[in-house]
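Quick heads-up: it's one chain on its own, the form predicted alone, in structure tokens.
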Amino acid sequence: MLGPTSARKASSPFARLNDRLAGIPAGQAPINLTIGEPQHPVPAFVAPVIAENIALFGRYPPVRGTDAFRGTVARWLDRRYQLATTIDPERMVLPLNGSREGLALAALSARQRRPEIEKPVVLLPNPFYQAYAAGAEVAGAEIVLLDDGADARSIPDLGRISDDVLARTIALYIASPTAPQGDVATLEDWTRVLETARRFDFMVFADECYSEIYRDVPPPGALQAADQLGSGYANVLVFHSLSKRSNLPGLRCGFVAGDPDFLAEWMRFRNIAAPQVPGPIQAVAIAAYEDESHVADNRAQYNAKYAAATAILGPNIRARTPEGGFFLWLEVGDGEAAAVKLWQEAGVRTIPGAYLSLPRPDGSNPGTPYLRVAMVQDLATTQEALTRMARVLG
């Protein structure tokens, strides 16, 4: 159900797809549903805020971020997760140049945090975001892949892992909502994870970049569970991004928050090697985290597309509406064959699930039966793509 592997076995799913489809012409005008790049309109406040702060492009930005940025993020976290123990903006928040660099580089500091471990382990869900594997590689760690929990959700069950593996673990990557499945960790899930992390003293890297893309109920968060445990925010970092929440993938701005001791050490490294976030970009982030109306509109657009998927694909393609995120995770028997067929016959470009996963020790790949469809285009384009998919796969 789990087993070791090397980070070097992971590769870009998009490069792999390009190789697989090379020389195969699109059957119709192409529609790209591969990359999770939001295509909804950029919020109207972005350009005016950048213009107002344009002079800041003439300065090196502080790597720890502006006081206003950290304060806004801390207040948003307190408000969003109703935290009784408030987030300290001086010690518990740092800006990121997009969450990807933070997720990858954090593993290096997790390794430095536990130098006594000779053969460190990083725990990954399977499938996973490729930046997690990059982090494990940077840290020189062995990857241990986690299968889904026993309750048919894609939330890993750490109770199925041996104490020997957990004792060598330096970090666990876990996303909620999960990507691509779209399952949401409950407070009970987060609590069990944090209790295990503290027992064995490893870091939990909670990827919450899809936290504001949900159907009905806001997903609980890792900080929320730590707050309810009542013993501070040790052993946990949460990673957030404006790419999905605010339709700003090109802004390259997010944040990390949590364990103040870890962040203090990580800050020393980041002050030398990490990319800074420009001042005007931080100003846009402040405006974004102070406004929820554009986020609500964003969710409504995704929900409309999921309603269209249910109506167009019908029962034969088993299009489950996930709790969160913006992917369809379709069970099609052979995801690679389906992706090739959709491109060749309908011009719809999708990602085979196996390209987002690594093989288990027995050689099987949990993503093989699946196809990932990014619901990121506008409603009309999405409806057209879904109609073509229903014709080809139905």
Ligand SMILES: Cc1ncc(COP(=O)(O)O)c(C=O)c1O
Contents of the next structure:
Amino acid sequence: MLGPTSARKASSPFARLNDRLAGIPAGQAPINLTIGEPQHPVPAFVAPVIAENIALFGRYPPVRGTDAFRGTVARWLDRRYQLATTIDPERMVLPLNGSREGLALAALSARQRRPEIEKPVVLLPNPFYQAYAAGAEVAGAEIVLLDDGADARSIPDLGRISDDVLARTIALYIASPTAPQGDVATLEDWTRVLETARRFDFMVFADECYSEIYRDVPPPGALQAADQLGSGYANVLVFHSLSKRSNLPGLRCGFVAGDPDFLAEWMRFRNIAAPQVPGPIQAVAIAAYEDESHVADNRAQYNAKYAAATAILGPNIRARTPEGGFFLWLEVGDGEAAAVKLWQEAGVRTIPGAYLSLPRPDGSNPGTPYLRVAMVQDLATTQEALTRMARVLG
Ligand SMILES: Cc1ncc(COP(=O)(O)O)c(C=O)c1O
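Moving on from the form predicted alone, kindly provide the form predicted together with this ligand as a structure.
Once more the chain from above appears, this time first in line as the rest of the complex follows.
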């Protein structure tokens, strides 16, 4: 069943977990696998680039980014997605202070873009990244969940949404790789989504922050599908981040690219209200997008951890290796009970799947049977955590 949920639904899964585990001592030395915060080393080029650009901390940074930042990002997108219609760095790229603020604030401009809609809708996958719901809430939109449990993959299917709902839709959030499941949208998936978005004139907010954390094959992107349709980049924005790609979650830097008309309007708002990205940080981002070797090294490290998960969790706990991302999405019966047990008996901190999703209209919550395990620690720490998990849950 697809259907609306009431407003005020965004909540922090980490705050919820803190409440749930308050007063329960860790059974062993704690290992934190809750937050998707990569613990691989910060790349070596970061410190020298900041040092070289230190004087820029003495200036307010340009909200729309430096020419060099936008140019580097546009060229990276052209290369990564082999775009025939190249990205115009003047009109189609903006820096973000991490993709989170962009994902949330974009909903406000999606609302302003369609003021004639009386009861606006934002379409969300389920589970989803909480910033999407925060954006929908502040935009005054009704959240409609795209999860009806009918798909083996977690890529939402718009074919089952009624035309009435699509006509009221101002934006769709869709992540690929999906988070936490790690499924990858094909070019055909993106094309279908984009064609529907254009038919009903809503925005597609493609969260591609895990796009570079893949096993073997680079995930196709939403811009790539738009490019192949051949009619420009209207109705689509992609959100990227250095947090996962380059192990820089504390740098707070990402970008948004796509629909130039949307970005022009959004820029008016961002120019007076949104967080800027400091100059030295933009310089680091340029260096990061010009280097792929640290990203390939990251992928190899995550692949080794998935191999460890398969070997250590073994036949008792099925640890599917997803196409992308760095999570295990384990089916454990009752995710919350498993999270409490893991903490209490083994000091391993994980997130219950239900904290990342909302109940469907029939009351069932698709996250309830699952546990999310962020494999962000180094290999040895991850192996230790997996060994404890096999003991407690196996
Ligand atoms: C699915 C998803 N999207 C977006 C983000 C935001 O990342 P950042 O703001 O660090 O770019 C995260 C961070 O955990 C995420 O998991």
